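Shown here is one chain on its own, the form predicted on its own, set out as C-alpha cells.
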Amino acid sequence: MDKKIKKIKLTGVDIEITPIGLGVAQFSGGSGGIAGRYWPKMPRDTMDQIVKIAIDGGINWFDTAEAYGNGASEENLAKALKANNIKDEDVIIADKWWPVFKFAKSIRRTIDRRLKYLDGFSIDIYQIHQPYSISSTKSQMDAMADLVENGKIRSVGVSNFSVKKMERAYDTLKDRGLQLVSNEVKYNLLERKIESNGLLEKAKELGIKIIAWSPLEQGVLTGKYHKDANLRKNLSFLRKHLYAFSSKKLERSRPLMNALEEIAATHEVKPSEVALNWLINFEKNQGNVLVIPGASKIHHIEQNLGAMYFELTKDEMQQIDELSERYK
C-alpha cells in the first residue's frame, strides 16, 4: 500500500491533515455518561492496535472530545499513541469543548483539564461541540481566540453549527486575525442536507473545511444490516433505536446499498470504502470535505484506510450521486 497520501491544508494555519482521520468516540466505551453507555468497552490492546494500523496506513489525525466519556476517549487516545511510540509532533489532534448549560468562560477554565487527559499531546484543532452554549457565539469565539493567543491550542473549529452560526463564528475570529478552520457536521450518503441548505457551499466560500462525522451512518453503509436485520439486536439500547437502523430506512436505502456492493466488487474493496471514497472525492467535496469514521474492530480501521487508495470512475460517482440524491 502506497503511504503517500495527499494531505489537505487547513486555511490560515500551518496544519495539513489526511482526507480521512480516525474518530475515537469508541475509545470511551464503558466509561459512563452518554458516550460511555453508547459504545461497548474496548480492550486496551485493541485500541493500541487500531491506532498503530491508522498511523502505519498514513492517517495523521484523530478526533476526540470532552463529551466522549468526560476524558476517557482523550486519555485512551494518548495511551494508545504512547504505546506506539508516537510523539506529539507526529500527529494532529482535534478535540471538542462541550458547551451545553455552560458559559464561554468554561472554555478557558477547562482547557488545562483537556490537556491533562491528553498527557503531553497538543490540541491542534479545538472545536465547540454543539451550538447550545448559554453564552453567545461571539463570546465563545473570543474565548477560543484567547486560547490560540496564549498558546494553548493551534486553531479553532466548530461542530454542528448552522450556516448563520458558522458565519458569526467566522466573522468573530476574523476580527481577531484568525480563521475558522472547520465545521464538524453529520454528512454521509444517507444524510446530504449540507449540500442543499447552503452549508457546504458557504464553508467552501469562507475556506472552512467540513469534517463529516458518522460518514458511514453508524455502520449502516457497510451493508451488514441490510443483509441481516437481526444484527440490530446486538447493538446498545441507544443505538438500536436510532431511525438509521429501522426496517423502513434500511429498505429505502437498499438500491443505493446494492450499487455500493457492485461498485465495491469491481474495485475489490468493501462497500464502506466506496461510501467514504465518494465523500472525499466527489467533485464538489474534493479538498473541502474530511471524514472521521470510527473503529471498534481491527477490520474497521483497515477498511477506513482502504478508502484512500483507489479511484472511482466518473460514471460510478454519478451513479452513487443519483441514488443518494433523495437524502439531500
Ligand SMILES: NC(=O)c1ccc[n+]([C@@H]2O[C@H](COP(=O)([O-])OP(=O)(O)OC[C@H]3O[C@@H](n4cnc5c(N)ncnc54)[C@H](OP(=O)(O)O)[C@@H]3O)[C@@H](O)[C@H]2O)c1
The other form holds:
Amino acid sequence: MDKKIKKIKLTGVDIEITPIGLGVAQFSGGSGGIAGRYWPKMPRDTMDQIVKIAIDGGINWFDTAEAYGNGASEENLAKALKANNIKDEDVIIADKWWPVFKFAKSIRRTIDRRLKYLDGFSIDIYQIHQPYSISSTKSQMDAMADLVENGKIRSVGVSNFSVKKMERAYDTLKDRGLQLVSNEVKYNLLERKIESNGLLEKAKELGIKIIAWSPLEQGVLTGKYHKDANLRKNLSFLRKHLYAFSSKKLERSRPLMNALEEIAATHEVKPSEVALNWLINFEKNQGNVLVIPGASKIHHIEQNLGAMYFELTKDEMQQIDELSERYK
Ligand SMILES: NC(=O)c1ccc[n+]([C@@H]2O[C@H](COP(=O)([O-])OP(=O)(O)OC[C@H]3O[C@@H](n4cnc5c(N)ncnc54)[C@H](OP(=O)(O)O)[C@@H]3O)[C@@H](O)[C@H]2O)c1
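Pass me the form predicted in complex with the named molecule as well; I've looked at the form predicted on its own already.
Once more the chain from above appears, this time first in line as the rest of the complex follows.
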C-alpha cells in the first residue's frame, strides 16, 4: 500500500492531518455513563491493534472526548499509543470539552484532567462538544483562547454548531488573533443536511474544516445490516433503537447500498471505503471534509483506511450522489 497520503493543513495553525482520522468513542466501551453503555467493552489488545493498524496504514490523528466514558476513551487511546511506541510528536489528538449544564470556566478548570488522562499526549485540537453550555459562545471561545495562550492546547474547534453559532465562535476567536479550525458534525451519505443548510459552504468560506462524525451511519453504510437485519439484536439498548437501523430506513437505502457494493467490487475495496472516499472527495468537500470512522474490531480499521488509497471515477461519484440524494 502506498503510504503517501496528501495531508490536509488546518487553517491558521501548523497542523496537518490525514483525510481519515480514527474516532475512538468505542474505546470508552463498558466504562459507565451513557457512552460507556452505548459501546461494548473492548479488550486492551484489540484497542492496541486498532491503533497500530491505523498508524501503519497512514492515519495520523485520533478523535476522542471527555464525554466518551469521562476519561476512559482518552486514557485507553493514550495506553494504545504508548503500547505501540508512538510519541506525542507523531500524532495529532482532537479532544472535546463537554459543555452541558456547565459554565465556560469549567473549560479552564478541567483541562488538566483531560491532559492527565492523555498521559503525556498533547491536545492539538480542542473542541466544544455541543452548542449547549450555560455560558455564551463568546465566553467559551475566550476560555479556549486562554488555553491556547497558556500552551495547554494548540487550536480550537467546535462540534454540532449551527452556521450562526459557528460564525459567532469564529468571530470571537478572530478578535483574539486565532482561527476556528473545525466544526465536527454528523455527515454521511444518508445524512447530507450540511450541504443544504449552508454549514458546509460557510465553513469552507471561513477556512473551518468539517470533521464528519458517524461517516458510516454507525455501520449501516458497511451494508452488514442490509444483509442480515438480525445483527441489530446485538446492539446496545440505546443504539438498536436509532432510526438509522429501522427496517424502513434500511429498505430505503438498499439501492444506494447495492451501488456501493458494486462500485466497491470494481475497485476491490469494501463498500465502507467507497462511502468514506465519496465524503472526502465529493466536489467541494476535497480538502474541507475529514472523516473519523470508529472501529470496535480489527477488521473495521483494516477495511476503512483503504478509502484514502483509490480514486472513484466521475461517473461513480455522480451515481452515488444521485442515489443518496434520492434517499432523503
Ligand atoms: N462530535 C460528536 O457529537 C460525535 C458524535 C458521535 C461520534 N463522534 C465521533 O465520531 C466517531 C465515529 O462515529 P460513530 O462511531 O458514531 O459512527 P461510524 O464511524 O459511522 O460507525 C462506527 C461503527 O460502525 C461499524 N463499523 C465500522 N467499520 C466497519 C466495517 N468496516 N465493517 C463492519 N462494521 C464497521 C462498527 O460498529 P460495531 O461496533 O457495532 O461493530 C463501528 O463501531 C466516534 O468514534 C467519535 O469519535 C462524534
